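Heads up, the chain below is alone and in the form predicted alone; it's given as structure tokens.
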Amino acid sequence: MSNNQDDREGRLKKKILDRFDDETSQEIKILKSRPDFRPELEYFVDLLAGGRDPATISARTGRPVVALMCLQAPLELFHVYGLQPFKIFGGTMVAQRLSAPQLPAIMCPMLRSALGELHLDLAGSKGQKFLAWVTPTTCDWVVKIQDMMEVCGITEKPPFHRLELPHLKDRTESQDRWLEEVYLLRGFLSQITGKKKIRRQDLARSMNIYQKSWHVFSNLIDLKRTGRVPEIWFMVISNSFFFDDAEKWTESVKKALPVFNKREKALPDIFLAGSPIFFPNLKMLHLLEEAGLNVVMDDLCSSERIFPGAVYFDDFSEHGLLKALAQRYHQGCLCPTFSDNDRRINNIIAPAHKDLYKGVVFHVLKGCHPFDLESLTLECRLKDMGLKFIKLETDYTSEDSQTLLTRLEAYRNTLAN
């Protein structure tokens, strides 16, 4: 590469990093500036605020930082061998300016956004990286995250490691492949920090850390189903699980949680379903509340699907400790890239929640196949049941904000019929 095209490119990432932090510092502002913030939210939104490059997580938690593509690899196992799990967010909308004219035109845009950040180098001084990648086989898009880095000119090369994820999950064939993936897992880790060997009494500490993380958790969802609890809020907690070690999130959400003590506003309550939305393209969530609508349940693997469930075991040896987190990780999610998915649907529509909501918004990004594939299961299983359904198609723009905006009060007056 010339000096010329050197120059060019250090003035082109100069610019987008400038624009990136005011990205970042202009959600920031609009959430403290919120009449219902209060000080014990503080702690999430500073978090969000406060980088998330490996060298800050790292420092954060005293634990070298793994970047994880999706939600399947067991966040127990991380935490057993010394590791901090982060969950690779690509919320802004300008990083993806850098990687863009390398990659397809319509792909997923988080993914997008976050090979640009990639390139912007956020550690910057820092130097750190990540220890490695572990990455679930779920979406095409996610798979081929490798070829795409190198396509883009990433040059960050840590060890990678691909969890087969078997997209049928109650044949047990695929069951005991995914137990072979968790142990594959244990000894990639094993691998990377040098621990030969695990005790279980370590594994069941960090199994009941984490179970500890999803029951506190599960006692904010109770609220938002009350409608006491904003998305908005909902969602800054949920995002920030990954940039903190899990005890201290917890006592921080047990902090928070009497704030939520009573509900601001009768709007008609909403389930908001498909693909996730990470801080600090908060667009869609400013957009239902300016339309009149109330978030009260949700499927976001970027909101309430952070945590798959309860793990279950009565063997606490090692091998039932590990089965127990590799069937919570399967059987527990609910990502659309699984063939046998029924539980998914079911999920949205089940009789246990039909007086909750009046209607399913569905949220889908630009590229993101596995969602707008659903959508079309799902539409027409709630038209069936009488309940109001709305898609909307988005990209990380602020473009199309207006549009949208228009269609969702065109909505909310549908619910009132």
Contents of the next structure:
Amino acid sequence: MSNNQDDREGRLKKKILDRFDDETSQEIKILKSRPDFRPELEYFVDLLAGGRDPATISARTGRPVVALMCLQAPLELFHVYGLQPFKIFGGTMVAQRLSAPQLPAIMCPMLRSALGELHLDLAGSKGQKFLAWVTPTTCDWVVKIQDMMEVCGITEKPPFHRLELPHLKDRTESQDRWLEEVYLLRGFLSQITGKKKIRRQDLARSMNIYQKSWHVFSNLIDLKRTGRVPEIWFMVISNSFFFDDAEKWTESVKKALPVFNKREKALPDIFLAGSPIFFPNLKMLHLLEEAGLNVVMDDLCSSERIFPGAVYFDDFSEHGLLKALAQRYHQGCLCPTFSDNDRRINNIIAPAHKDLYKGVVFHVLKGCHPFDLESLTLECRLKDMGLKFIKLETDYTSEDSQTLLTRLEAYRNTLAN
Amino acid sequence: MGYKIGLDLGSTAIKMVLVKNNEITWSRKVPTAPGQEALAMELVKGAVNECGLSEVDIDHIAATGYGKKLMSSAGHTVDEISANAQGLHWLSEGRCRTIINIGGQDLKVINLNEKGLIADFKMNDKCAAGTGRFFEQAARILDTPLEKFGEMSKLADEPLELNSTCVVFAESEIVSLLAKGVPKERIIKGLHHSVARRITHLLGSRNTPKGGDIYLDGGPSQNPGLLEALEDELLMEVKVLPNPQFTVAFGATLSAN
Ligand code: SF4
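Okay, that's the form predicted alone, but what's the structure of the form predicted in complex with its partner chain?
Zooming out: every chain and molecule, the one shown earlier first.
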């Protein structure tokens, strides 16, 4: 590359980095100036504000950081190897500007933004890189992420490990195959840390730590069901999970629970389904609030689905523990990339039978095919039951806010019909 | 006393109705420009003066449309989908089950139940295909006033197959058709059909109304060529009320009830 090109690229990066900071700090300002902001929530907001580079996260947690492309990999395994798993996500609208010219016009904007952020060298700006990358093969965009990193000129080349995800979950062969993958992941983590063996007591301890996180998080979910936890705060709390040590985060969630407990129930209630939402792009949640819609349930992998649920085991051998983990992460996951996934649709529909919500708002990021395709099945099923459904397709842009708001306001009126 | 004002602050025009006893007594529209509230208040003043009223005769101002939040003097605001539904239900005397609304920058399909409440609705994306903006753009490239589109498309036997409803692609397609000497009448007819197909697609087979009537409203609904193309594509009768661009503003006054 010529010096001129280098200069231009440098200037562009600098501009985008400035705007990246603006976008983040603007959202932080909005969060902190909300009337329902409380000191107990500061911890989570500060985690999101404090940067997502491996150096910062490693300094905070005292562990080397491994980048994770999806939640499918058992977090407990990273923990027992003394590592901090960090889910890579792109939430900034501006970061896409760096990666977009090299990428397909219609692609997952969340990943396009993530690639832009990586291109900004956020990952390595403080002199420390991710120790490794782990990619469960969920959707097509995630599967091709390594190629796209190369196309975007992201030169960081740490060890890269793919976890092949069997997309049929109810088949024994698939479950066995997934267990093999979990063993392969263990081998990879052992190789990058140089730790030949892990003690089963240590694995059980790590599992216990994450179980506690899940337990406290499920208390927060229960509160949300009563309409007391605004989705924006729920998202901030769940988004921040990967930014700190699981135990510290859990303690902070415990402290935040009474804040929400004191609040009153708010109506009308909706189920938010579809593509994930990541800080600082909380556009959809702001619009939902502006339209007077209160989210009591969601199934976003950036929100209620960050944990696969409780892990049960009665076999305390290392194999028994790994098997329990593998099962939970495969069976408990409700990602639309699975083929036999009636459970996911039923999970959304079942609460409607108990009148736990009045309608579904389905959020689709343009280019996110798994969720887009699934919305068709869900729409038919819900409408056949006489339930309200609205699909909102959006991109990482603020231009469409007005039309989205119009739809949400009209949708809100239909909930009473 | 007893008058209500309905203002629809849309992306291309501000429409206003003066209503008494749920009947439109005065209506007017002006193009949208910066300073929407001032423009709207000019309309209000015009209505009051022309009808020999004073401001105390106005009981309520209802605002809808993209600019509704800019109207600080509005007694209440309502989204344009709900306003459209209420307006057409009333004006069609309960016969309407589906509304196709073509706005300046969007396209909406709204299904109503027998009580006139919204059962379902669909809206196009950010794309301006099939909207008022699309027709304006086409009129500019064809150098033909929009008002003539209806009569001109009637002169063509067969519509031309246009591949794009995208404003940008349609522009180059029309330019190249003109260069090939294709008569404007056929191009216009082709445009109507391509927009009609897009509307049919938005309507979707699941959403084709069972019973009740389909109404077209919004500015472009006054174009008989589009209406004909739509009926052709849908294989159904599509109705248009007098002054279809004021339905939404009127519906806003009803929502004040
Ligand atoms: S599932 Fe959707 S949101 Fe998630 S990575 Fe794939 S395309 Fe993006």
